[in-house]
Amino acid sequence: MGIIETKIDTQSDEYKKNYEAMTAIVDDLKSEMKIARDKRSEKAKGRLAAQNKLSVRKRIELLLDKNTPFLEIAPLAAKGMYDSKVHGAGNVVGIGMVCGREVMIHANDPTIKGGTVYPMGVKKSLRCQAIAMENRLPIIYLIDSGGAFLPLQSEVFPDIDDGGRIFYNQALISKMGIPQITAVMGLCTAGGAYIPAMSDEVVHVKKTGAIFLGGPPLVKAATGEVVSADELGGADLHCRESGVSDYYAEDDPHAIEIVRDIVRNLPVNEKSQLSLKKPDAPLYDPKEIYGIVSRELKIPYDTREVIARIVDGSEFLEFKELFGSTLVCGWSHIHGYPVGILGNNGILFSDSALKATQFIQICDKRKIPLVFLQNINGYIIGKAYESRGITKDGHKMVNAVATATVPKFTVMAGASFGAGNYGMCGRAYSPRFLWNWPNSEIGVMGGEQAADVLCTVKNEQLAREGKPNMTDEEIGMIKVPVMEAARKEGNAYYSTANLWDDGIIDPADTRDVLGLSISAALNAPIRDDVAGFGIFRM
């Protein structure tokens, strides 16, 4: 493979000023990183110390082999919301690595309203199972939950995407054959036991821990009958009367031990085998990437640059080159894993879409997995354009990553907008894992774009109507609210807070990030029968 041969002078103004503009974005990401993972009442804390039980970082650090990393999925999850007093939507979620396996963790936070499960703090729960489920992943759940926040139980408790849910994944993970193992280490109430109840092995730690479908202020008010919380579904009930629990704990370290053998137990995993090579760093720094991307998401910048700072070497073989230019497209290595990368310099074209859905289909057909490095405005537009086909030539694009049946990844490294989301693997075409950066904007449209159509559809109704055509107040009042919603609605923190992606990440670490999601993608077969057409030009 050719190395790709930087032409970034990094002591150019503009690279400098695009640097120091990105350090500032990712240093307010790791402010608000800090403030998810570390604010916590006093009372919170305290009360968790009265009870002798560890803090949720801490349960998983003594879950977690010792100098390994962990991939937190979502970690800024519900920010904003519930009076931006839930953060990370309640839970603690991530793939890590127990007794040399990669398993995905589940853990409640406890000082966080004592577990109680919020809606988005279901919908990040139901993320984490699919993750499993996709990736044959092992879940741990480390229960300490009081049960769904009941305030909000209309958005929490019917629906097809809601609480129920959570159990019926479980009855199909069982199905598949994947573990799942329950620390109980705090209450587990209400449609909360059933996370137990449906788990294979269940380690329960005494005093603390409790299992029941109704706590003691309901079992009072439905039949009188007064019950301690241990009485009605302690370690002792539930290990020594019910069997509902399988292993009795004396405080969480125990449970963890407990857990981590558990886990040593379990059968050897093959992953999936790829045509590996040694890993190699980039030639170039990583962190160059913050003076290489574009301050201003409609100044473009060469996603080449950015593809030589995250892949082996900086090697990358690219194909059809000179064809379909604002999409690039070629073949590396991340860590050692092969990877086929598709990245945006440009609006697509025709052209590019054709080269786009050629690639895919090699990709596929050879089992390389897929990287989307998404910097999109969209398809281009026009009635000569969609006289040479555009519609039909995006479909087959968005035709080849919808069918595609090797694991997908995407980074969101800029703009993703419009149809371009979806042809280059946005959510909805479920990449395994999809990463944000922080300075990315997401939408149908940009605002001020979408601005101008509204007031060029409302000046064509107007002359219609035989009316003049609106004024500069009258365009202002439509085009300043629509372009503070977008601003508002579109960037990465409100995407993150909503979980249409699995988290932002410093872009100087996408390249890590990427290697622990093909990983963990790794413990899934990769199709042997892989469906529909051969290779054919287009």
The other form holds:
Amino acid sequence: MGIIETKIDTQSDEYKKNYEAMTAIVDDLKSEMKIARDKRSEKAKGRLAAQNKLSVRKRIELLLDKNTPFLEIAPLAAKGMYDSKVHGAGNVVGIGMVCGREVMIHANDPTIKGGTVYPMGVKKSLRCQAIAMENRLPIIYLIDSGGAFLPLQSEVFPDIDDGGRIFYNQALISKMGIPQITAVMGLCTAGGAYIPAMSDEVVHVKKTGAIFLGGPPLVKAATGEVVSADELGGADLHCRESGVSDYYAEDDPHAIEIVRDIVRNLPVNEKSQLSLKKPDAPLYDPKEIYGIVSRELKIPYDTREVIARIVDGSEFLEFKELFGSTLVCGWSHIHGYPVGILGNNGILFSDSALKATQFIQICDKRKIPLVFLQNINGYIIGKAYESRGITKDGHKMVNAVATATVPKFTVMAGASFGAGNYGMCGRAYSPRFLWNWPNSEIGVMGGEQAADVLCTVKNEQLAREGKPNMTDEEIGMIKVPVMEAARKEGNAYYSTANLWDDGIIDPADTRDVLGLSISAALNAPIRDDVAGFGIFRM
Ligand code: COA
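Now that the form predicted alone has been shown, please provide the structure of the form predicted in complex with coenzyme A (COA).
Up next: the whole complex, starting with the chain shown before.
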């Protein structure tokens, strides 16, 4: 296989300026991650210690096999929402290795408002379950939650994708034969009681863990009965009398030990087999991506230079190199796994869309996972291109992306605008995982373009009414808020806060994150869908 020869001059001014800019962006990301992980009130930390509970991070650390990675999902979910205090949307979710088995972990953080469930917390829990279902990963729930965050109950309770969906999904996951194990390490109140109830096996911690449909305050209000949480739903009651729980744990570490034993006891899951190669590091330092990616989205960069720093040995067999040059397609390996990569090198034209369609078909037939590196401003527009049928050619690519049955993985590596987001496997196209770089931007179109469109529409409306065009001041009144909104809502942090992605990653970690994602995906059969595509409009 050919090797990508880099053309990057690491001594050039441009490289150095880009490198410096990306370093600052990644430093910001690291400090945001630290805040989300560690910033908790002294009061909440004190409550945890007083109850002899471990922190959510310590629980996960004990659960995972030593020195194995934790692929965390959406650590910055809900950033900037709810007074900026509900870090990670109130729970920690991720994929890790327990007794040699990849599992999905879902853990409430009791130091954030008693582990209560906020609207974005529900969204994150549903994403966690979707990942587990698609990739057939056993789920371990570490529950410690006061249930619905009551002031926002209308946003967490009634709708199709609200709290009830979590328990509905548990029933489906159970039907699919995917193991679900719950450790009750705090309260499981009201709806929350259904998480252990709908799991295969329940470990219950003495004194601190309790399961009940109505907590002591509600019981007192409803019936006048005065009862403690432990009497109402503690480990002794549920392990000895009701049979709701299956294993009695003395404390948090003991509960984690039992969960590990349960996982060890699961039948072996045969992972999907691909034609693996011995993994090799890329020839070039992945950190050089910092200097390659332009500090301004408008300035293009060669996606091959990024590919060279992600794939094994920087080896890449480029497909149709001389045709449809604004989309780079080709085969490589990442950590030994075969992949078909599609990376943007400009706007999508008819030829690049057709090339993508053919390439995706080949990968799908050969069961080769697809990796999309998005840096896309959209499909080409204009009369000449419409007359050549860009819409029907773009549609073929979108159709192929949507219906390909191999696992797909998307990295937002710059711009993600318009239908380009769809063709390059945006969130709506169900990539198994979608990772974001901190410099990326997303939107129907750029803010300036959107503002111009609205001004044109308004001026045409005025012309129809026989009125003069807008003044500069009126134009400003339309443009400024649209551009402001695009700046705020188009950036990576807004995206990740809203769970439009699975997390923002350091671009230098892209190779490792993709490797872990592919490995997780192989827990499911590589093609468990109806194979084949829809109708391609010719
Ligand atoms: N909705 C909104 N806020 C809640 C809440 C809920 N369901 N449950 C707890 N909180 C808040 C508390 O008001 C407190 O806020 P503050 O830090 O601003 O004062 C914070 O979460 C921590 O609660 P606290 O009781 O001080 O901590 P704790 O560790 O002693 O107990 C719980 C935590 C969850 C066990 C306890 O608060 C509780 O029993 N909550 C009610 C549970 C319930 O009945 N839920 C029904 C909802 S379906």
